[in-house]
Structure formats: C-alpha cells, structure tokens
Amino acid sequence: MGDATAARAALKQLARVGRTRLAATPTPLVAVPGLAAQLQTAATVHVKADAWTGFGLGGNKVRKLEYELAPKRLEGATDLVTPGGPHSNHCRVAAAAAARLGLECTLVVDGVPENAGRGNAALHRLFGARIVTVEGRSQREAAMEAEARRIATAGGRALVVPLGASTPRGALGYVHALVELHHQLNGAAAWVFVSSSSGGTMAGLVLGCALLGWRPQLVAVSADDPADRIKSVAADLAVKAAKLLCEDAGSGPESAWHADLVERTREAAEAVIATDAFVGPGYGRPTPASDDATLLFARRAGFVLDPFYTAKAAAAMVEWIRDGKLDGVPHVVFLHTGGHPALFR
C-alpha cells in the first residue's frame, strides 16, 4: 500500500472514531508578514488559529473534548467531572460543553482565584458548573472520585474526563487539526510551534505525523514541567491514541496502513524538539521575553496570546528566529492554543 493509499484508509478509520462535534474547523492558516518583517525572517510565518475553534471562547480543548464527549460514552450519563486549575481553559470549555449536552458539571479546582468574577473563573460560573475546590493537584484525582460516587448516590452517572481531555482518545482531535495544516502548507517543509503542557494537543500532532507520513519539525514549548517529561508525556499518549485508532480496523488490504503505525508514532515522537527555556519564574507567571511576543502579536499580527501557554510558546518562536535558528525555513507555523480569557483574571 502506497503512503497517499494508506494515509487515505488511516484516515477513513479516524472518521469511524466516534466525536460530538463542538468546534469550529477547519481553522484558519494566517499568514502574518507584519510580524515576519519585525523579525526580519525570509520565512512566511503563520498562525494556525486554534484559538478561534469557537465553542466555549475557543482554544485547544475543544478539539480534544469532541472526543472525550463521544455520543457512546455519554450514553446514561447526568454529570460531567473535570479538574483544572481556577483560571483553567479545559475547565472553561468542559462547563460550556455540559450546557450544551444537558449535563449538569462538576469542577475539581485547585486553589481558589483571586477574582472568580473575572477571566476563565468567571466563565466556569457563568456556565453554570457547580465548583469543588481542593489545596493541590494531589488531591483532585480522590476528589473527583468522591464527586462521582456523590453523582451515582443521587441515582445518576458522571462521565469524568481527565485533565485537559488529555487522553488517547482526546489526542484524536489534533490529528485533524494536523491534517488540515498539511493541506494548507500543501505538505511544504515547515516548524510548527506549540505551547506544551498535558501532553494532548502535542500526542494528536505526533499522530497525524505518523498516520500522513508528513515530517514538519515541531517543537513543544513548556508551560510549567520540565521538556523531558512533557515530550515522553506525548509520545505515550501519542502510542496509545495510535492503539486505539488501530481497533477494530479489520484486515485484507484496506487495513494495512496499521501495520507500523506505532513505531511511525514512535520515530515521529522523538523527532520531536521539547524546551523549557521560557517557563521563567514558574507557570502562569510571565517573563520579559512572553511579554514582548504578546506585544509583538498583537501590534504585528493581530492576535491576542494569554500569559499561561501560548505567550511563552510565541517567546520561543520569536527568539529562535531572531537567532537565526529557522534561517533558510521556508514557513514558521504558531499554532494558536488560545486562552485569551486568562489576561481579564
């Protein structure tokens, strides 16, 4: 089977993979020479903006929740149970996602925000979820538990999806969403930046990868964990997302595209370029050079980044092209995770 033949089939077993469909997408691939020319780079620089997937303000996790909120798995289910942090995008997302299903949710927050009446706070009230709040990270895995066993005393059943629908199965969001990017570069050469945390968006990347053949250099851009463990955290999911794309695919020739597919995954994995050089003082907690690429991005591009992830993604970018690292890169891609909410907390 020719790679074009069985990136084809691969792809025709994905779309048997149940999903509740949320986002808006394709999003766009937009170029930004305003900022190309600040930077002085001969590369097209673009913005792949996930942060306009629309449902719930937008961003990364609504590509992953249409999986984790797949109609099957909702089938009986009255609750919705997820933890995150108190200005957490995931859980923004997930409130919005439960008013949209009839589900009643359930946040597993740790820590409590200065304000809850503004930012991604907010939002999780606005949408009516009910908010359980913890003292750390430790503790939301038992929390969420107790929520659930509260949940089915009452006679229902909570769906509870783990931090940032990090997941195998929440992984198959960004498949799609680099299989659109391979269609607007044309497959041309090109890195592809992208802030890195729970391991999810980046997994769905590194499949896609695998699953078309396509070999851009991406690079995962920590929020908060050191880089070793934010890629080994991706290729995991990366694998496991393979496994479960290969159930049930059958055999005789239209199956042959699974064949090698984990080791694809694998090689695609470690191709992968991990930092943690812009975490600075900590998560959430901006640096001089996540400041600057937030200006940058708004006066040359247009788009608005958020001081938790995407920020300090646009800080590694910018710095590696003003280094002269993507010297001779025929195109640059930020991909735009979204968050924006977190700068009115």
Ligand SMILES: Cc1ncc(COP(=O)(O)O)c(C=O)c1O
The other form holds:
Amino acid sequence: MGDATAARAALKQLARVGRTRLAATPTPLVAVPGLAAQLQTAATVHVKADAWTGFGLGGNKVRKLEYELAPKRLEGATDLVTPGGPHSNHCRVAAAAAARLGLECTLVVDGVPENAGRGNAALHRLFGARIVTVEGRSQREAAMEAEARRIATAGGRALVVPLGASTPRGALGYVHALVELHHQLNGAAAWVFVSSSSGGTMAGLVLGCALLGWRPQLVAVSADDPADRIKSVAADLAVKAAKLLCEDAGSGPESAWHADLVERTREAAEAVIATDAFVGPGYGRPTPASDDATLLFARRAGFVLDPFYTAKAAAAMVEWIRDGKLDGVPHVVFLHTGGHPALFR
Ligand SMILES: Cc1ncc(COP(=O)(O)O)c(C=O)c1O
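Having seen the form predicted on its own, can you show the form predicted in complex with this ligand?
Below, the chain from earlier opens the complete complex, with every other chain and molecule after it.
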C-alpha cells in the first residue's frame, strides 16, 4: 500500500469509532531552527505542538478524552468520575470536558495540593469539579467505585474514566497524531521524543505506525516509572487498541486483517526505545538537564515546557542530539504533550 493510501485506510477505519470532538487538530508541526543551531545539529528539529490542542488549555489528554467520551458511552451518563494527582493535567481537561458536556465531575485526587489556588489545581476548581481527596494512589480505585455507587444510589450514572484516559479506546486519539505527523513529514525518516507515563499516548502512536507501515523511531521518556514498565504498558495498550479498532470496524479476531494488524502492532511496540534516565530524583522534581531544556526551548524556540513531563522528554532529546546519538537522522520531532499550567502551580 502506498503511503497516502495507507493513511486514508487508517483514517477510514478510525472514523467508524465513536468520538466527541474537542481538540483543535491537526496540530501544527513547527520547525525550530534556532534550537537546532544551538544544538549544532544538521537535522531539522520540529515541535509537534500538541500543547495547542486547545480545549481546557490543551495537551495530550484532549485527544484521548475524545474517544473515552464518545457519544455512545455518554448515553444516560450524568457524571464523570476520574482520578489523578492534585495538579493533574488529565483532571483539568476531564473537568473542562464534563462542563462542556453537561456532566457533573468528581475528581478523585491523591493528596492535597500545596497551593489549590494555582496551576491545574485552581483549574480543577474553576471548571466546577467536586474534589474527593484520598491519601495515596492505591486508594484511588476504591474511592472511584464508591463515588460511582453514590451516584447510582442518587439515580444517576457515572462514566468512570481511568487514569490519564490511558485505555485502549483513549489511545485511539494518538493514532490521529501519528497520521498527522506522517503527512506533515511526508513519510520521511524521523526520531520522535515523547513524555510517557500511563502509556496511552505512546500506545496510539505505536498503533498509528502499524496502521501506516511507517516506522519513525519512537522514544518514550519516562516521567516516573522504570523504562521496561513504560514500554510494556504502552505495548499492551497498543495491542488492545488494535483489537478494539478491528472490532469496532466489524472485523472479528478470525479475520486476516485483524491478526495482521495485531502482529504489526506488536512489532512496532517492540521497536520503541524507552528510557528512565531522565526522571532524576522523582516525578515532578526538576533536574539540571530538565531545567536546561526548559530554558533552551523557551529562549531558542518560544515554547513553554512543564517540569513534570515535557521538560524531561526534552532533556532526553537535547542530550542525545548533543551526544551525537542522532547523527545522520534527517528529522527530530519533539511531541509537545502540554502540561504548561503546572509551571504556575
Ligand atoms: C503533559 C503530559 N505529558 C505527557 C504525559 C504522559 O502521557 P501518557 O500518560 O499518555 O503516557 C502526561 C500524562 O499525564 C502529561 O500530562
């Protein structure tokens, strides 16, 4: 299949899956020659600007929630319940989406924000979410179930969206980003750096590669978990998303197309490079390299990074370019997944 034909077929398949449009897409692919010059690379360095998906101040959660909040799944729903940290980007966009769709929103948040009047914590409240605080991450599941029961007892129905909307369905949102990127780069060879945590973003990109038969080198830069976990979670989600895509399009597990797509998805997932070398002292804690990347992106490209996710993924890209690991690569892409409100936490 030619590139354009593969892209068309992939989009046709995806178009059969229910989706509620929220994101301003396609997001632009922005060349940043000033940053490339500073890094002394001959590669064209680009930013795929998913910080500008727009809705609820943008970022990667918007694409994922479009599928999690598909019209069929909303039928009869009165409430949206979802978990996250006290300054969660996902909770911000989920609360905004609930407001847009006329749902009550309950956020199950592990911990009290240092400053509830700033950053994402302020936005959770601005969008009208009810906040249920639990002590630790391990208590989130039980609290969400309790919230869903409470809502049912009151005669409503809760749509429970798992952490980061990183479900097989949510991952479908990132197939679109990969299809856009393929078109924007004309299918050229590229390395793509992506901040990874709950895995849905990377899973969608992987499935997109399998659908298009395009193999950019995807690099998953962990914000928290060990590299092998980051890679295996994304692989598992990608395979499940491939199966879901086939089933929603009416092609059962017995079809050759289905089996072939699952196989190609496994191969694409295996090819992902995952690194946890940039986490530093922990989730959200800056490192000299992430601080340096934040300044470079601001001063050489006019982009704002966040300390939890994108600054660490950018640090990986900067270091690997400087170390000559990407010599000879024609295009280097930083997928900017957003998170900038956390700068004002
Ligand atoms: C700004 C930002 N970038 C990247 C990620 C990681 O995406 P994923 O959870 O899909 O791996 C997140 C997740 O919360 C995020 O908020």
